[in-house]
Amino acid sequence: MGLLLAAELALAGADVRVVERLLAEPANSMKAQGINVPTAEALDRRGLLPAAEKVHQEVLERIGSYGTGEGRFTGHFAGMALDPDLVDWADPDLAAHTAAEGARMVPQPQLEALLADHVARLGVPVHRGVEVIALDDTGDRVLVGTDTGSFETGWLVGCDGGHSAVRRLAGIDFPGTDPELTGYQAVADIADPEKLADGWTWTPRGVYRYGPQPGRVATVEFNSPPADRSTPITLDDVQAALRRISGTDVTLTALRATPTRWTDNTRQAATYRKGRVLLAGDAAHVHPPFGGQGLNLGVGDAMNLGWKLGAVIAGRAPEGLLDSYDVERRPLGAWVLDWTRAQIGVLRGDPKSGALREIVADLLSTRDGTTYAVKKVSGVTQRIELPGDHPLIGRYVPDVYLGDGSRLADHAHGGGFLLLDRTSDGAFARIGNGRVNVVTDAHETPAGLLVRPDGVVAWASDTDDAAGLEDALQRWVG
């Protein structure tokens, strides 16, 4: 997610530019249709929540309340909708993250437009129609060659997708599993929609989905991957796949959104950093597009890397800090790869997969099963391994409401570290330094939090005991 990474670097004081091969993305392309809780909270911490909530409401008005309960987005697992009425919304993990819930239904094109406005306000130049064709990491600089000329930079981050030129030119391996299927997503005018069943339908020839909005269709055929994913998708391509799978002569008369073609190609870069070249988003990992996990994973990469690289560029931290980017993000990437692989296994139409699907569907018909799946899909249980025993350490900071009516997230718009001090004598604030934004509040639990710019809690205490705070400040703030 290059735009968000550029914004985080700009907030950290770095001189940054975005080089984009495409002139513009289709405004109505079929991509991820929603975001998870960490992504919504990342927008919240940067003051973008009102804009995201506006998009959320517009989507609800257009497609209705499918996949929501009490205004909450749940999603699906392998085509099996997660019933919001079965979710235990009082579960502590879910209850701790509700402030940004009204900004979950933000489709990827609208998110990209929102972030484009964000980087424009920060003065970040975006050069479109420029393709990277060469790079040379000299050890202290990176020489970048493009089809419009060359430039030097201190660091280069490839956010250029699954076919990343930066990853290839840097010589970073991309191991994983090869594709075995072909999928399409589209929104179309359908002459005879009554020939299609609502929701996901399995047949001996594959699986298709119709809805929830009128004209939205998705198809999956398991016989082979597409011969060429770069060729334009036509109405005939989508119609032929839908007819083969459904066994009907359903007729599509027009495409109302730019369709997408996808596979179950699943890979993760051998390293997220090689010298002065780093990878983020789909350049670092690709997988089937279930639940918009790739979009959210890319946002998490950008938030994690942005402040770290910004600190290194500014001389506030040693280069070794960048090694923690791979250490922290790789396990989450591997989990998403397996989560989507599992859905492909359940989605297949063979008898063994069908039997497994029945078992999973049975589990998802229970309160505990649905709550577990929603927690995983929403991202509220994500955690990285950090020193300390407090249960919040390594987790994304929960909603923290302050005595003055604000929330802790309202104090994070500038992108720096936050130190919440709820001690009676300001004991935690005295340990902080000029690189930390101290927020004081009336005594309550937790008494103190050190929150990194990416929203991860680096230190926490429920009492006036400051044990571990100095170490956390030294480790992360410097």
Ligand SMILES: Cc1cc2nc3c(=O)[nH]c(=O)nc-3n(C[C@H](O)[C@H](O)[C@H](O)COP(=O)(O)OP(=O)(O)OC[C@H]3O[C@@H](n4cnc5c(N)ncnc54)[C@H](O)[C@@H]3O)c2cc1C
Given for the second form:
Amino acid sequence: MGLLLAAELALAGADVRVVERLLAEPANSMKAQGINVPTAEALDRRGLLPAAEKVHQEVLERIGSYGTGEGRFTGHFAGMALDPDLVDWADPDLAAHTAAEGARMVPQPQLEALLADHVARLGVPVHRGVEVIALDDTGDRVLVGTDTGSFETGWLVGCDGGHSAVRRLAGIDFPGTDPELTGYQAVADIADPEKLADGWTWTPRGVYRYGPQPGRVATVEFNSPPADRSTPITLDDVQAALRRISGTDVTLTALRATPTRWTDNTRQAATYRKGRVLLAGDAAHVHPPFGGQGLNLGVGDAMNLGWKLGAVIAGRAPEGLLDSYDVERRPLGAWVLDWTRAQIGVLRGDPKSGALREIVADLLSTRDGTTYAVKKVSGVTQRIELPGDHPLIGRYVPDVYLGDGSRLADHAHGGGFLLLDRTSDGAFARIGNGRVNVVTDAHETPAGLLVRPDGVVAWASDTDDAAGLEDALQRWVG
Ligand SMILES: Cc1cc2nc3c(=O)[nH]c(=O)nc-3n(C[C@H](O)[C@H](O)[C@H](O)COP(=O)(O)OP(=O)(O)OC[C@H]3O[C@@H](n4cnc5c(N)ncnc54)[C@H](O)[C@@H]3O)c2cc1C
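Could you output the structure for the form predicted in complex with the named molecule, given that the previous block was the form predicted on its own?
In what comes next, the whole complex appears, and the chain from above leads the way.
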């Protein structure tokens, strides 16, 4: 998240640097395999869609059409694949967000590489091999101690993951529920893959998944959390878990990607901001990886915080604007925590969970059930509470195609607010000119939209009536 946030800050005109304790990213680390609609749309708005679509195509060529219907990515709930053929793709929420659909299969390492190029183009320095070990918020500066020296900064954002040193050093509590299970994910060479069943398999000892790519395995054992999450994961660890759960003597001969170990530690920071220190991404919330929400949640944090902190640093907005970051992002974080907790409840091997699983599977075999889950997983129904009655306010801006052949997203590459004016006499443009980027278009509905840099609609009108536009501009742009 640090890279994306740094890019957003740079676009907002801030002087920013990234410090990262690793000298290089671990090659091929197995974390997020895909991104949701708001993340794909965030890349689209910054001109990164073609690069993301290229990755998506490469992934599809590698794994085939798993999880896609009409070429669309659906995902799963607690290991139950959401059947794309059952989804009502004409549902208004889904139909409104298709322009960036071709960039959904972007695995985390490729996304990080894409963002690294993005920040490099923006001239943001990334200092690798530097670990933050101390901080002191003096009220008007933050003194940051690292293992290679110290520096001063106006603001510090901890994007340093679930074990965040910044969160700990700032004294921010991290309440939640304790871990109870151990999971592994790996891609391995398997001597006798016929001993494993394809897809998700429940046994009294846990759950494992084999596929969709050859050699890809995931395991979950519910009896205890990992003894030590910092020790390197070995081939023996993954093989032993797979053997225990499957009850076979399946043999792994090599690991082909850096495996990951995870648990259901589920927590949310007591506050996302304490003075001049803020948190984003896993530093602000951790949860099990089920349903593929963690990275997307962090991307949403970075997009929400970037323009706000940039505006405060530039003196365009009062510090109070930063409080809206926690207010707007906390409910989404809490929802993701519960969405993953629910999946653990359904996944367990005990008879009660098994009975619940039957019911959920039944619901997910219906058109309404699958459409509901796909809308949730894909993020198209995400909404934040903002003033105004128009149904688009607080939602991510839908696809908007303009008369000149461009899309509204094409006008957002530089960050900043966008005001779409489709009135016959340019009434909205007259109010927004000089304050925000104005895009005019032939008369059509919606007649006007004010879109924040994070893609959230701050104001909308279906008629030539500008009521509420000035208030929205005052509130967000000043
Ligand atoms: C097995 C697994 C599967 C997952 N699957 C999905 C999925 O399908 N979809 C999804 O959306 N999410 C998924 N996630 C979650 C996703 O990987 C995380 O939410 C995401 O990596 C969070 O990004 P982040 O930048 O906040 O933290 P991280 O990716 O943890 O990055 C933190 C960075 O900070 C650096 N750092 C840490 N401490 C310091 C310090 N003191 N000083 C300097 N640098 C420091 C670290 O080296 C690291 O580079 C999965 C996670 C796991 C483990």
